Amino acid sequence: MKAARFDYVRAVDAADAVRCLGAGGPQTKIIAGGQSLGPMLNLRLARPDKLVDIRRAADLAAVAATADAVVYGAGITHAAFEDRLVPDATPGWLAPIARGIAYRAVRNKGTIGGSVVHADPAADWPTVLLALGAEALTLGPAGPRAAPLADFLVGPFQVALAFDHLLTGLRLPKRGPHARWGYWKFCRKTGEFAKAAAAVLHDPDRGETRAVIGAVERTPILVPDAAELLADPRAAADIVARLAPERAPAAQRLHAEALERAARLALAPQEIAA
């Protein structure tokens, strides 16, 4: 199929993005990669009046530093991380995440703002990122605000984004050598979105521990009380119980599995993948 038509405006900035989403109304979307936007349209699952371009838009793929945190430009692509192209406010966790995004070909144009924009319940950046304590930054015409990610993610496909609103960018925490990381997914075959997913974070020297359940069919489910996890990690299946009863015991088996291998990697030795 072809998309329907729509017309087109290609953004120098990020302020020129809302300008431009304002003008245009409601019915006005972002594009970026559009590995998620793309087939939409074509399917003709989204009609928009109007597309707004901001792969040009070079400081919506900058990246700054500061002293306790990195700032990432929403139009970094994947495979950017991938590639150790830019800065890692982790240990080296962000380059083997993007690594199993989809296939390189995806990677190479998808974003990470793309990514948590369209809130895929089984993609793996959301999971991710919410689980690394990250904020959303967004600008609109009012100026720049920022968000726990947690407040940003409301529901599948969902985001806190008014229409003349862009995500700019994601900030988040550096961790530092004493921190620990486990990241796990069940997917049928490589490149494909995940059927259960979970992250677990402990940062003592910030005092952190994070865990968080993905794949659920609705927005990443952030785990209360992180500490028993790690304390025992065959807490998961109550964990999972707990907080995804409408889950059927096969996929709720999987979740915590999966939720049980993440804690289990984030207390065991830690390697960085090259």
Given for the second form:
Amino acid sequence: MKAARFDYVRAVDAADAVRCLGAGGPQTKIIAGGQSLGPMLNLRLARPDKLVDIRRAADLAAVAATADAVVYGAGITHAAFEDRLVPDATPGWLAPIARGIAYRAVRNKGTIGGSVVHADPAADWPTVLLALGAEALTLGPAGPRAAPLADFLVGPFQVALAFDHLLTGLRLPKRGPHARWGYWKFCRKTGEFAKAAAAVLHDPDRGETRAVIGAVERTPILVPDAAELLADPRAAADIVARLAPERAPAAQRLHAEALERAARLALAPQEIAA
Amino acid sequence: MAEQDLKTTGGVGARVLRKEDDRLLRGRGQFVGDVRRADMLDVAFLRSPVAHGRIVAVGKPDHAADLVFTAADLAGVRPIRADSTLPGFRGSDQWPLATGKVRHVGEPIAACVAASRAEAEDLAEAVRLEIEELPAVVDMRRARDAAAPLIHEHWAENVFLESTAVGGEPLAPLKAAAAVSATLQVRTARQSMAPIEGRGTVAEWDERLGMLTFTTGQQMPHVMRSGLAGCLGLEEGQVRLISPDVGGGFGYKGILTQEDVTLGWLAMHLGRPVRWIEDRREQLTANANCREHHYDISGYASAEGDLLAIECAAIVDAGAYSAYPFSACLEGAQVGSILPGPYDFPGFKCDTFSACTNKPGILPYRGVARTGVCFALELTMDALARQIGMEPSQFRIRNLVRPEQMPFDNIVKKHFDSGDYPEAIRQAEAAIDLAGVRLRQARPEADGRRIGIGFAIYCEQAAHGTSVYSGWGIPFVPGFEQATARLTPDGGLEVRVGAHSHGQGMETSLAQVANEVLGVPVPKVRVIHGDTSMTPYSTGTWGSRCGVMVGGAVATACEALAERAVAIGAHLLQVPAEDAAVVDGCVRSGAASVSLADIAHAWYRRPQDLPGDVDPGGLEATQGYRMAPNDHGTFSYACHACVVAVDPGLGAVEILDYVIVEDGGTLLNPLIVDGQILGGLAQGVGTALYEEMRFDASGQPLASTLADYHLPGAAEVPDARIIHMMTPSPYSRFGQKGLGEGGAIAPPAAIANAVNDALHPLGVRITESPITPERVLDAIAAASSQTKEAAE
Ligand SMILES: Cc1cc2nc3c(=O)[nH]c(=O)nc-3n(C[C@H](O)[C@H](O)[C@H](O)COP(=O)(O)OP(=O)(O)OC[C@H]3O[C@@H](n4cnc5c(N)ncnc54)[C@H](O)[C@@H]3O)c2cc1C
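Next, give the form predicted in complex with its partner chain, keeping in mind that what was shown is the form predicted on its own.
Then the entire complex follows, led off by the chain already shown.
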């Protein structure tokens, strides 16, 4: 399949991209790494009139650190995380997560922002960032805004973003040396999307315990009482049965395994990657 | 692999690096997609969105009615027919563009022509298609139900062909005497063959020659030329087929396609070159076309471990149409004859029918029928061994044909040529360390996974000829094989063959055969193939036949050439021809010698130096080959053994170790043999663990990209160890045995047996491929609820 006809413009920065979106109207779409949009264009599942390419927008690939958080530009590639070209808001957790996404060729182009806006239920960043308590930073004609990721991800392949708005970045709270983390996913083969995934965070300094069940064919599920899970990871099966009852029995077993294993990783003594 | 073994020249048995890899590995191969022609138009097909339906109307877009073609436009074109000659066969008309009805999703309905593929797809979208959807036949087991809709209305039922194979003694007494029996329901999923390069064709009409040229990846150029000429109403001489580099065939490119017939008509009608390049979506959705079998199989054995009988009812889901040239029944017609496998036992019966369903017509995929058959039989063997309480490998050894019985006519009169089947198992047991694995299994694994070991053995008939294929009823039957050998004026050698090399390395292995006979260095031997205008007729590359048949033909042609060269060389040396022979690229007599280059120079440039009685045929010879003294072919065989770790929480299977003990007779080039085996193994791992095209109840294929249809990648294919046995075949020119398909036959059986060995303590027996995590988890859950029920 070849894409249907579309026009193409390149944005120089975030503000320019927002202008282009506004000028183009609702049938205009951002293209970042093109790793999800490209196939959808070719399968004619996406039929925008116009694409606004943000790959050359330098401000969208920038990183800014404050005392408490790191803001990652939406245009930062998975490969940049994998290669540790950007500072890590966590004690070294992000690089291995990035390395587990797809294949290197995809990681060279695919971006964290594209992943979040595409909101594939089985993708890595939405599950991980939800567990890390990230905020989505957006820019629209009326200026910038910030929203918890849980509010930004509204459904499978759906985010709360008006057509003339742009995701500019993701703000991650910094995690200190006492924080514990477990991310576990099950893929049928190397580089494939996960069939089950789960992330568990325990940050005693901030008093936060969060657990997320991903790859459930809907928005990743934030577990309401994650402490129960950390107290006994075997609670995973009950938690999954409660929160994802619609999943087939075999799928539920996989989700429970993922959640239990992520919890055990978070409980295990952790080696912190340099 | 010892680097120093690698050679650039050598005869039969030398580890010569593949000549073709120089261009292929540098990205300089020339595939259909690389062909450029001035004025070329791209074609996109409008395809059926439903599995079964009546075409009510096809409305061409008003702005481009002259660029859209339907069946009504293709005047004079005939449907593709591939009729089995077996009694009771029901034939199908497969029109190049659907006529009246559509019978599977993806069936081409209209051809849309434009300057680019994207614009051609725009046209296809603009066609107004009205279809009245009909209920579809999706499950082969329901195909003959009284309520099933008829796919071909004039048939009595949705069955292409039924057949029965019987052999040996009556079953009833054997069954009565058996101490143990096992009955299994075995299923293999429908797959899409997935060569990296899909299909593709450029068709162009040459007014000067009055000739239609197809450039298309094709395993069987000459057979397809016949098919194309027949459908287009042309003389065969008006059709030329060129097969350039091919990015994988496996059977997918040994078929006359509706697209190609349509392209031929378009090229003639439009007077411009036309091109169609299949995309992955078409390949997956319109062409999930192989492997789907169902078996109800029972095995019977004595308490001591003697296999007594196998009884089986098999169904092959043959899809909607009988594909040219192999027909819808190549698999169905041979299931019964290959099911006895390499074993010697007294009672056998197998009923098979080929069901017609609303899916793409079945095509022969590497391992044709054997992959499913081996799966069914070898799972049954394990089930019996378990009941007897015997090590499954030992149970096999006890029942295999023994070396001292060779050559051996088996229970259905297959004539095994040579080999030591039990030894293959013994070597595999040692290499995989059966005893060590059994010890390891006695202790729980630290990570909670379960370890299992599995064996599977098969024998693969290859290069079989007329007598065998005429019995299977396929519409074209292979006979002899020819090759042409020509010494060029500069002393180089051209070898022309009508089969096609598309990954098999024949540009190298056939050059080695020529080198073996004539001594011309491999780099100076040019193997010319893939063009019906430049090569002798051949039925082509299929059935693991080329090493034996084409290799035999090249040797025979080179021998004829050698004789002529000796006559001239002896004259130049002034010795009697009886005292001279070709050695290392020269004609020698004692210490005197003259090079083939000098002999060629004499023949082409200085005929005045030739003997008066020289054979005017010169230094070019076309010779034929046929196996002798019989044409039953060769039987390569292999035992695959593997160790797996199964995660009972995830249903995930990891292959920890994989061993292949293989006997391909004399190996023309061991490097190429290993490559063939490893490539087949990768496909076998796909069948075992990943590849499955599921259909919904209305016949919609449920995967349309490789994100949904999983192929094994580099990380999923084990680093197998291959051990060669090399028992020469008494019937082939060098003792070589055909083995190109074998790698893909045993992996599903070996892996499934290993998984079942691992999960046996949980009461699990999986008999369906692929072995997905869901299947494993469901099987574990079912077994544990059964145990609970039993306990209650
Ligand atoms: C073979 C393959 C395997 C993959 N496996 C995985 C995997 O295992 N795990 C995983 O997580 N992902 C996987 N992916 C997806 C990959 O990570 C993509 O890179 C990612 O989903 C999208 O990022 P992108 O930059 O390519 O976005 P694009 O494809 O360019 O865009 C995706 C969508 O987001 C919108 N968009 C992009 N950026 C912005 C922005 N800044 N503001 C507003 N809208 C925006 C676009 O309009 C589009 O709708 C895989 C992809 C492929 C091709």
